[in-house]
Structures are given as structure tokens and as C-alpha cells.
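As C-alpha cells, one chain now follows by itself in the form predicted on its own.
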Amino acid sequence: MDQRDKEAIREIVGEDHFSDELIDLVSYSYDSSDHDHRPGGVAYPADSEQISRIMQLANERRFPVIPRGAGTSLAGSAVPIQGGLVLDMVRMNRILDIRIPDRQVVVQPGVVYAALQKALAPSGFCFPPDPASGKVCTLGGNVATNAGGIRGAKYGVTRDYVLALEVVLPDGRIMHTGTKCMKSSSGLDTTRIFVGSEGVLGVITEITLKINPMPTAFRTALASFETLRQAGQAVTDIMHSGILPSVLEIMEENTIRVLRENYGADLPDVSALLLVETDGYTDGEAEYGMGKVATAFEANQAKTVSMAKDREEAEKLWAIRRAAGSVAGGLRPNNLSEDVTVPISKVPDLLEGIQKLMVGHKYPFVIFGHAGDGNLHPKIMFDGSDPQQVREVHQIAEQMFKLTCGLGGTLSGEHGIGLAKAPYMHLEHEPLAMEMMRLLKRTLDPNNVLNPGKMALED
């Protein structure tokens, strides 16, 4: 970007809504990953028309444009790795419509996940995906990364709720996809092309989401196991029992120890813990589900099983689980936080395989995650200022990805590919599949101006 580009952007968004001050460029040079690179400027557009004009300018002048929500990406998806202009969607933060009879909401991309939940609560409805960063992450980012969360076992991920989109294409054209109907078999599903595309195909400017009635009854239990195999088999048995728990989380022994020693959590000294919740619209429904869970615990020799007496006690258990990532991350200056995912039956193999990979290494690590949909979060702590540690940790990551893909898994269950996992796309996707992805990118963005460098889409 040169001064002429910057002046043109100021004319589009207004003098007060563009910055190339150093303090802002540094702030927008990174997200929640370990990647960073300064942009040339930051713009705060107010509507899709302004974004359309910016994209037309970017194509004419050949500078990169990087859409950004709250910057919570753990894969570097929002890092302007080739410089250019960051589009901060913070001003596009309105809930445009809540249509309870249609079970739909229409929002702008800058709406924070928690703000939507708060707006829906009086009507007894919710947007079910529950990302860990829900208090700060934006719905545009959720759609762009196909975000999931702890309730994925029963309620799925963002993709399952996106009905329609407004998207500004890389050349500035404004496209509308999808339908206001709950289902449609009309033409190719262009909406799905943009969900999970990490901002490389278009800038999402309006989102129509399906919403669900909020469950009113809950049961929560914590079970401990002497071996990972027992815990893993309990997960499989629960998911095959005829009920779907709303949450089914696992924490292995390193996570348990870190939470006990650094968070003061009253947890047993065991190989694995399963934290399970069942829900429903009556107490009987939630109780029936928990009965099935208890049977699976007993069949797999759970050492202890404790049931939360009320919602307050359950929330204390969830607070411990939610603290796992941040508490572990504080053990070293840097951490590699992954979200590898395998078929549910392969969860024990992945857990044991990752533990074997770490044998002989000095780095503290933890494994926790959403066992109910096979999505685990291995987290390795290290010092990023030491080049040898960086090399070794990335070698471990590559071995982890090979292990995952060898088990029929995927590199990412919810974080996305971004920069962090781009070098490993070939482990999961055959050459023809990668060529089809690149062909789509070239077709929509022939000048490669929209979020370049991500997902290994450059030839």
C-alpha cells in the first residue's frame, strides 16, 4: 500500500475510520496464534457498500485485504502475513432482526457471540454452538472458521446453523446466498462455500442463523478413570447408547495435574476425567440421559462418579474445565494449541499416541477437549525465543498431524487452518482436492488480494 491507496481508503470510510499509526499497526499484526506481521493500514467499514469499494480498489491497486473479527484465531487466520489492509468489522455490530416464529436471527459480522445469546435469552432461544472465546469472539469469525465448542457432540458447529449470507466478493461484487427457509434443495449450496473459508473467498457482511429453543433441564457428572482406554471406551459407549449428551469433555492426567497444582482444583490423581452434561426440556428427559451415561461409567470401571447437586455446583465444574487452556498456557511464554479431530472410536488411540510422541521431550503438555465429537486440544508449552525449542515443537506438531490423519482424522475440528496448519494440508487432502480448492480461490480471487497466504491455496 502507498499513500495514494491510504488516501483513497480514507475517502471511502472517513478520516476517523482509517489508521496507519504505528500503535495500531502493531495491535493488528497478530491474533491469538504465535504468528505476526504488520499491515500497512487498518480500516473500520460501516457497511457492505464501503467494503465493496475497498475491494474494487484493492483489485485495481493489488494490495492485500484481511477481514478481522475479534482476533481470537489460534491458527493465524487474521494475521496480515503479506501486509496490506486489515478490515476490522467492529462497526458492523448490529443484530438486524430476531424472528422467533421463523427460528432465525439476522446479524452483522461484528456481533459478539455472547451479545447474541443475551439478546435471545428473554425469548427462551439460543444459538447453540458454544466456542470457548464466546465472550469476545464475533459471529463473522465464527462463520469464517466454522467455529465449534463444547456442545458440538449434540448441537453441531456453526455450519449447521447458517441459512444465508451476504458476502462481498474479492472483486467488490455483493452476493447473497442461501434462503430464509429452514431447508432448500435449490441449486448448488453456495452458502457452504463461504462457511469455514477463513476470509479467503469473500468478506461476510450479513448472516442469517437458525436458532434453537433453550433447554430448561440439565444434569452434570464428573467421572474418573484409571486408564485412558477405559475413559475412551466410556465415550464410545455413551455415544452409542441411544442418547446424545449435550457436552462430553475429557481431561487427561497432565491436564488434571496442572489444574490441581496451578488452579487449586480439587481433582483426583487419575489418568482421565470425563465431564458430561445431559439436557432436555423436562427433568425426566435430562435424568434419563444421565442414567445412560452412568451405565457407561459403570461398565468401564469408573473409579469415582460425582453428580452435581444443582446448577451452581455444575458451573464450578465447568469453570475448572474452561480454565484448562489458560492455566496450562501460563506455564511457558508460548504454547502450541491444536484441535486435531478423529472418529469418536479413535479417541483413545489419539490420546495414547500423543502421549507417546511426548516421551523424552522436556516440554510440559496437556490434552483436553471435546471427546463427544472426537475433537481434542493438545497444548504444548515452550519458549518461542529459543529457535531450537521452536523447531522441536513444530516437529512434534508434524508427527501429531501425521498420527491424526493416519487415524482417519482431520487437522482442525474448529480452529481452522490459517497459517499454522497450512504446511500440513497435504497430509489430509489429496492433490486433486487441493487443486479444486486452489481453482475456486483463483476463480473468485484471480489477483489473490483477499487474505493471501492462508490454507496453502497459493500454487
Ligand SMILES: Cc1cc2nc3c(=O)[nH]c(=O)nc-3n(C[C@H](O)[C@H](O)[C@H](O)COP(=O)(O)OP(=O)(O)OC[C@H]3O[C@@H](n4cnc5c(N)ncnc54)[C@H](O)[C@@H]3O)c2cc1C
Contents of the next structure:
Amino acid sequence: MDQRDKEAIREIVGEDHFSDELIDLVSYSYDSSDHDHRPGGVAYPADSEQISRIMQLANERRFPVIPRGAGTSLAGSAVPIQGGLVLDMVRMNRILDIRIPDRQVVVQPGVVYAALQKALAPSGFCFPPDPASGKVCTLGGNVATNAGGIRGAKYGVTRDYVLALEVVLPDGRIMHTGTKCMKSSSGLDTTRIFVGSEGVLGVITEITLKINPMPTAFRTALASFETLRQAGQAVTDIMHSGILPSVLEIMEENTIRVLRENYGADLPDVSALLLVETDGYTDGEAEYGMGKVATAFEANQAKTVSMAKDREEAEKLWAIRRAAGSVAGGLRPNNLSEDVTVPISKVPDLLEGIQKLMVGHKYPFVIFGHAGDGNLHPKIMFDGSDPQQVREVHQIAEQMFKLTCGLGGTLSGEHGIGLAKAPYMHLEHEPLAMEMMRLLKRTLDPNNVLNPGKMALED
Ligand SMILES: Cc1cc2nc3c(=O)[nH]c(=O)nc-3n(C[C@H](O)[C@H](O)[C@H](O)COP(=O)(O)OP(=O)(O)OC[C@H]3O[C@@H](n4cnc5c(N)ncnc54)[C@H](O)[C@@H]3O)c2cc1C
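Can I have the other form now, the form predicted in complex with the named molecule, not the form predicted on its own?
In what comes next, the whole complex appears, and the chain from above leads the way.
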């Protein structure tokens, strides 16, 4: 981007809505991963027309454009790795329509996840995916990364709720996908192409989401197990018992130790904990589900079981799980936090496999995650200022990805590929599948101007 490009962008978005001040360029060179690269400028567009004009300019002048929500990507997806213009969607933050009788909302991409939940609460509805970053991340970012959360086993991920999109294509054309109906079997599914596309195929400018009535009754329990296999079998038994728990979280022995020693949690010295929540629209429904869970705990010789009597007691159990990531993260200056995912029955294999990989390494690590949908979060702590540690930790990560894919798993259950996992795409996707992804990218973005360098889409 040169001065001429910057002037043209200022003219499109207005003088006050473009910056190339050093402080902004440094801020926008990061997301929440350990990657960084400075952009040439940042624009704050007001609508799809402005974005369309920017994309036309970017094609004429051949500079990269990187859509950005809140910059909470853990995969480097929002880092402007080849410079260019960051498009911060913060001004496009309006909830356009809440249509309860249709079970739908229409939002702009810069709406923060929690703001939508707050707006929906009085009507008793919610948008269920619930990413842990929900207080800050945007719905545009959620759609672009197919974000998920702790309730995925029962309620699925963002993809399951996106009905229609408005997208500015890389050449500036404005496209409308999908339907305002709850279902449609009409034509190829152009909406899903953009869900999880990490801003490489188009800039999402309007989103129509399906919403759910909010459950009103909950039961929560925490159980400990002497062996990982017992916990794994309890997960299998719960999933076979005819109910779907709304939360089914697992924490292995390192996580438990870190929580005991560094957070003061009153936890037994065991190999695994399961935190389970059942929900419903009546107490009886939630209670019935928890009865099945209790049977699975007993059948697998749970060492201790804490059943929360009310929301206050449940909150204490939740606090333990929520603390796991940040308490462990504080052990060293840096951490590598992954979201590898396997079929539910393979969770114990993945846990044991990662534990074996770490034998002989000096790095503290913890593993916890969503056993109910097979999504684990291994976290390895290290000092990023030491190049040897960085190298070693990335070697461990590569082995972990090989292990995951060998178990029939996926590199990313929720964070996306971005820069961090681009080198490993071939472990999961066969050459023909990679070629199809590249073909789609080339067809929509022949000049490779939209978020280039991500997801191994360049030959
Ligand atoms: C503490 C913490 C906890 C987290 N917990 C979870 C979790 O539980 N579940 C989960 O899924 N993720 C989680 N994440 C990761 C992250 O929050 C999600 O990936 C989130 O969806 C990103 O939203 P964002 O608005 O920050 O997007 P950004 O990080 O700004 O962007 C992410 C990607 O989306 C693209 N993008 C953003 N907006 C648009 C748009 N309008 N059009 C096209 N492309 C766009 C960007 O180009 C980029 O490729 C967590 C991150 C942190 C830091």
C-alpha cells in the first residue's frame, strides 16, 4: 500500500475512519496467537458498499485486505502476514432484527457475542455456541471461524445456526446466500462455504442466525476417577445412556495438580475429573439426565462425586473448570494452546498419547476439554524468548497433530487453521481435497488479495 492507496481508502471510509499511525499499526499486527506482522493501515468501514469499493481498489492496486473482528483468534487468522489493509468491523455492530416468531436474528458482523445474548435474554432465547471468549469476540469472527464452546455436545457449533449471509466477495461484488426459512433444500449450500472460511473467501457483512429457547433447569456434578480409562468409559456410558448432557468436560491429572497447587482447589489426587451438566425446560428433565450420569459414575467406580444442590454450588464447580486455562497459563511466560479433536470414543487414547509425547520434556502441560464432542485443549507452557524452547514446543505440536489425525481426528475443533496450523493441513486433508480448497480460493480471489497466506491455500 502506498500513499495513493491510503488517500483512496480515506476517501471511501472518511478521514476519521482510516489510520496509519504507528500505535495502530503495532496493535493490529497481533491477534491472540504468537504470530505478528504489521499492516500498512487500518480502515473502519460503515457498510458493505464501502467494503465493496475497498475490495475493488485492492484488486486494482493489488494490496491484501484482512477482515478483523475482535482479534481473539488463537491461530493467527487475523494477522496481516503480508501487510496490507486491516478491515476492523467494529462500526458494523448493530443488531438489525430480532424475530422471535421466526426463531431468527439478523446482525451485523461486529456485534459482540455477549451483546447478542444480552439482547435476547428478555425473550428467553439464546444463540447457543457460547465460546469462552464470548465477552469480546464478534459474531463475524464466530462465523468466519465456525466457533464452538462448552455446550457443543448438545447444541452444536456456529455452523448449525447460520441460515443466511451477506458477503462482499474479493472482487467487490455483494452476494446474498442462504434462506430466511428454517430449512431449505434449494441448490448448493453457498452459506456453508463461508462458515469457517477465516476471511479468505469474502467479507461477511450481515448474518441471519437461528436462535433457541433458553433452557431453564440445570443439574451439575463433578466426579473424580482413579484411572483415565474409567473416566473415558464413563463418558462412553453417558453418551450411550439415551440423554445428551449439555456439558461433559474432562480434566486430566496435570490439570488437577495445577488447580490444587496454584488455585487452592480442594480436589483429590486422581487421574481424571469429569464435570457434567444436564439441562432442560423442567427440573424433572434435568434431574432425569443427571440420574443417568450418576449411574455411569457409579458403574465406573468414581472415587468422589459432588452433586451441586443449587446454582451457587454449581457455580463453585464451574469456577474450578474455568480457572484451569488461566492458572496453567501463568506457569510460564508463553503457552501453546491447541484444540485437537477426535471421535468421542478416542478421547482417552488422545489423552494418553499426549501424556506419552510429553515424557522426557521439561515443559509443564495440562489437558482439559470437551469430552462430550471429542475436543481437547492441550496447553504447553514455555518461555517464548528462548528459540530452542519455541522449536521444541512446535516439534511436540507437530507430533500431537500426527497423533490426532492418526486417530481419525481433526487439527482444529474450534479455533481454525490460520497461520498456526497451515503447515499441517496435509496431515488431515488428502491432496484432492486440498486442491478443491485452493481451486475455490483461486476462483473467488484470483489476485489473492483477501487474507492471503492462511490455511495453506497457496500452492
Ligand atoms: C481467551 C480465549 C478463549 C477462547 N475460547 C474459544 C472457545 O471457547 N471457542 C472457540 O471457538 N474459540 C475460542 N477462542 C478463539 C476466538 O475467540 C474465536 O475464534 C472467535 O470466533 C474469533 O472472533 P473474533 O471476533 O475475535 O475474530 P478475529 O480473531 O478478529 O478473526 C478471526 C478470523 O475471522 C475472520 N473474520 C473476522 N470477521 C470477519 C468478517 N466480518 N468477515 C470475514 N472474515 C472475518 C478474520 O479474518 C480471521 O480470519 C478463544 C480465544 C481466546 C483469546
